[in-house]
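Only one chain is given next, in structure tokens, and it is the form predicted on its own.
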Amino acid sequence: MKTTIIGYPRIGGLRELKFASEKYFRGEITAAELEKTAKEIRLYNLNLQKNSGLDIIPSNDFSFYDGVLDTAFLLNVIPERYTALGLPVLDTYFAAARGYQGEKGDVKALAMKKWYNTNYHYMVPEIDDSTEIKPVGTKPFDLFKEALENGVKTKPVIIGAYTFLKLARYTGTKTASDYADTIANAYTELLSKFGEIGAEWVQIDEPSLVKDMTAEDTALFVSLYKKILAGKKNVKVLVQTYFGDVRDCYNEIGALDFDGIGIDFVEGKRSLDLVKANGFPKDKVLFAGVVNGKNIWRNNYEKTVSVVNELKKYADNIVLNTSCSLLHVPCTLANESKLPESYKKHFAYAAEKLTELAELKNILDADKPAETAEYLRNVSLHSETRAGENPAVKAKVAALTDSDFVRLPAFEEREKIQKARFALPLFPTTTIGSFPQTAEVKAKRSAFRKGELTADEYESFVEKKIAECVELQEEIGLDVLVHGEFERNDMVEYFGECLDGYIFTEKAWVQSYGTRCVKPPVVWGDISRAKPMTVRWSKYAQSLTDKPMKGMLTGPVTILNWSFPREDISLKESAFQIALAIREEVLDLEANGISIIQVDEAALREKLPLRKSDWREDYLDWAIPAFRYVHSGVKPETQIHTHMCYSEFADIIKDIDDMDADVITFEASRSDLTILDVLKANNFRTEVGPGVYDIHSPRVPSKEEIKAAIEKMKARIPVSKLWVNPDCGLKTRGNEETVPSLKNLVAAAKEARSENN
């Protein structure tokens, strides 16, 4: 029995690739200097998975910013916008996935999404009628040369034909299925290069498999690798899937030339009972995605081994694999210097799963795997009881009924207390939350966790950033005001750290998009709210203006959604504990005179099932009232916010407005502000804030920009529903970005409002 995996992460155990892209964008360092770092993590990489023990190893996982990105550049998916700036490749990559704004030109990036069920993002291809789908890049055969000069023959990764057709934009007349033979004559030429280079297998990446698919998706599949295939020369090709079961076109799949076959027997819910109901093909290889490749807790052995012993009764070949790729969970525990071992022996990260890989091999072709020293160290720790129960919480959370989930008066009855109440203008301006977390702030929080800083000298330190942020911006003239969010690390972690049931790391850093990292709090125990998280800052914030001031909080989805949850209990379970601590939290802020309560939803649609059929008993039937409850004690005065980001939101908009927030705003900016139509279309009752600019994005928008964003809102959305405001929370970018941008922004909101008026 051999091992594989699908991907491993590429930013760097200490976030290398991170550090480097960040100066070169700075210009800092040469593209040689930033090629330089990155070839040392591949290599790094290469020897730790060859070091492991693993059998078949991935090249071409690498990205600078992003997969989806590189295989658009690859074959020519460029928009024109971007090659017409003159730029050297590496800089036109970078323009395409952050925008440019410089001598050359000054264009937007591309339209980012979140990667299936994941707080991964991706980039969108954009493919027009005069796009030529064609292999123009070189980038998987040099990274698997580069690994052959080190002495490992690699399995090459590309993102499969199918999902890049399904990912991609059109924004001409075309759609997917006229582009199936220059795209399936792409793939050809791109196996036919990868056997003459010697490479052995090639992972074709199709995660879209495990979507809904309709008959004319099966039928563009097929009819896509039956080209590809047909051509394919001394070359193994696997066709690989994850995040859920391909029923849809299991049969299809093994009907195809492929080679291999990879299945997520961890996520896909169905993915057993398809292979025994159907066998799986004799000539074919069974890469069998039993390794959790998104949570962070220690395989079950004993489980595992059950699941490949009843898969070898139906396939002949089998190679162990993880579910998906080890991109979403952090690179290594050696990093973890302060997590008790306590801990730490429940936990696997991506090098430590590349160990469980090599001990489930050598227990499977043990003569005697349920005697084996692995197997039975691995029971032992899983009959360990953890402690974290709280009685308590249970009990609540076992108490609820119908009625706690819902907010009176309703709807409009509480619209027009607030209009009274705040009297704000037409297209009232906010932010999102957060203000620029500059190197002092970073460095003072540093300070302070290692000692160097008393309690009360951090506290200051933080007043002191909340007054300045409180005088910018009213300096700058917006309406409604927040406190800048200096005394967070991140809008996740904070609240995990004031939050009892949670503990946290030191260096599990997770890439989001590009050189964004998060570091996710890990769900140990039941969640409960040991003292008010964030009523000290923003009773102080409001304090200093005349202004309403937001009180600024995590949602409970998104905190379940963006931490490692547990594995011994529900994600409802989980949802509604942390819904009682946000519920305290809100009621804390509104009695301290906190009139805006802002509880961000963030991650709403991340981990929506990818099939519609799972969709409401699986998800939404907890997930809503989850948020319901959170606010559904207010006074009809409070006025309630909500903001989401990087999801598609069209198809559960009306349970976005079922929410019963009384402001929402959206991530609308680089996909064109085409949520207004969906809005429209659904007559979405919820005052609105689609994001007039991209704040991901180091350009900084004109006014012009932004008034032609609040003219095309307000031909799909009554002016009374509207508000003005970045698309996301500005922590990530600088001073020198932020202010001018939201100088304009209510440069923009003000003629907007005299027009109207």
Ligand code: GLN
Given for the second form:
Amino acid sequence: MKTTIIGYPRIGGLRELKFASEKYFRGEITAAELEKTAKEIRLYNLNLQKNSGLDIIPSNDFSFYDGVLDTAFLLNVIPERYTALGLPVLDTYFAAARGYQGEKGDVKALAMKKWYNTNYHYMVPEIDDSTEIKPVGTKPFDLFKEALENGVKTKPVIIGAYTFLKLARYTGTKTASDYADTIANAYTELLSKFGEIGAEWVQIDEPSLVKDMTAEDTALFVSLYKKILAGKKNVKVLVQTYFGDVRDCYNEIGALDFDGIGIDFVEGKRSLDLVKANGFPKDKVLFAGVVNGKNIWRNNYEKTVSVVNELKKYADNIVLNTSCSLLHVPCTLANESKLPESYKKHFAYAAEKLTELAELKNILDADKPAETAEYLRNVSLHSETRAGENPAVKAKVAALTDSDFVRLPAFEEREKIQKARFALPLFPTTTIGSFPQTAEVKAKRSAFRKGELTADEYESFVEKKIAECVELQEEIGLDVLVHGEFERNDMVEYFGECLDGYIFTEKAWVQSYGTRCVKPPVVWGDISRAKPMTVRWSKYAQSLTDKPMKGMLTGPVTILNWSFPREDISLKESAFQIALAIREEVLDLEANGISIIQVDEAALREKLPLRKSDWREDYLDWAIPAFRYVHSGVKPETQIHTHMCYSEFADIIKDIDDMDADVITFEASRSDLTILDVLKANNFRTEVGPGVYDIHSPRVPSKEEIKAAIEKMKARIPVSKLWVNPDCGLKTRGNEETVPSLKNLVAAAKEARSENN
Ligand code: GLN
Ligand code: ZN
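The form predicted in complex with the ligand, contrasted with the form predicted on its own above:
First the chain shown before, then all remaining chains and molecules of the complex.
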């Protein structure tokens, strides 16, 4: 039996790539220096995989920003506005990723979207009628050669043609099928090049095959690969799927001329049944995804061995694989110096998953798998009971009844009461919560963590920042203020640290997009609120101003979605436990004079099951109630805001309205406010603040640009329901761009107001 993985994290164990890239963006290092760091990371990962005994090692899983963007650049899908800047290729690439504002011009970044059901984001390729799809890049070949020079014949990884066409955005009149022929030719060419340079296997990622497919989709997929594989020579092609099962095209995949088929047996609810019911093609290799690429718990060898034994009845040739790329887990436990061994022994990050694959291979190759030392050790680990049970919390969740999920009075009544209470101007301006986390803020936090600052010193520093932030917002003229979230490293980790039942890691960074990484906390036991988490900061901030100060919390669904969840407790149970804790905080804030409370559900959409048939039962039926429970106990005059980080919620728009918040702000600028039509068509009831500019990019939007966004909003939504705000928190930005951007925002809102009088 052989082993492989789908991809390895590329940020470096201590986020070396992030720091080098950011230095490059600031002009502190050259492209060659950035490339040097990148190469060091690649070679380190290569050697690690080699030394772990991994049989088939991927290459081209490295990216400076995003793999889909790499594929777009490989295939010449580069919008004119970026090439027109006349920058070197790497800078053109970064311009598409982050936008560009400088002497060569002013362009926005490509749209960014969530990668399937993960917290990773990809750049959306943009195809217009003049796009000519053809291989123009050399990165996959260069990286293959680089690994070869270092003694490893790797398996190059590229995003597949079907998935690429499905993820792209078409700005002209043509659609995916119009590009089928040219993209197929491009991939044929890529494959023959891989054959020429000596690749044995090529992995083509087709995660879009795990989504609901129409007959037309299946036809497109089949026709693409009939063409692509027709010219295949000297190279074996693995079609790799992940994040679910391929129930809509299992037999079609089997009938095509692939040499290997990669199937996810962790998240794919029906994967095993599909194999059992349809068999597996004799001439192909089954790449069996049995090690979870998305979570950090040690693999359960007993379960895995039983799945593989089952698969052996159908497939002669099996390669043990991860369920998806290890991009979604942190690099290595070796950097977790503080976490006690009693926790760590239950964890497997990327590096440890390599060991698990090696152990599983030994176990499965042994005459008596169940008697091997590795197996027995694993069984005993999984039979240990973990500390952290809290029967009182379980009982409270069990006792919830329907009325606990209903806020009274109804929305319209509350809206009237709140309009009278706050007396805000038309187009009230606000921000999403965080203000720039400057180097100073990060340095103080890190000093505090290291014990170089006392709690008093750190807290008075945070108060000073809050005071500055309040003063700044008053000077800018915003209507509803925030305290700036300086006490938080991250909107989920912060709460994780304040909640019982959570444990947190030191270095477990996972890439979220580009250079942005997150450190998800871990659900260890039953969850409860040990103490107030945000009250003192919000109260202090409110004491400094007469304007309303928004209390700022993260909602239960987002906390859960951005944590590493237990695998032996249902998500619903965990979400309700967190909801109990956040509700206590909401009521505490209200009791302490906070009149507006924002409960962010940034990640609500993220874990929406990829298949529509699973939406209600597996997700919405508990996620929406969890949010409703958080705020159902507040007074009518307390205004509840929520925020979401994406605009792609057209298909669950009713459910979003049904969260019964008073105001919702969301990302909309990158998708040109297209969501507004959906809001209008559905008579969206909740007041809305569609983000008027993109905070993921350092460019400063002009007043005119923001005014134009407000005009678009006005044309579709009653003015009495509109708010004006950026599209997300400002923590990743600098003050240099934040202050002028917000000034322009306020000026635009004032102009709109005066025109409305
Ligand atoms: N309140 C959070 C902030 O401003 C929201 C962040 C987010 O939506 N990702 O940082
Ligand atoms: Zn956001």
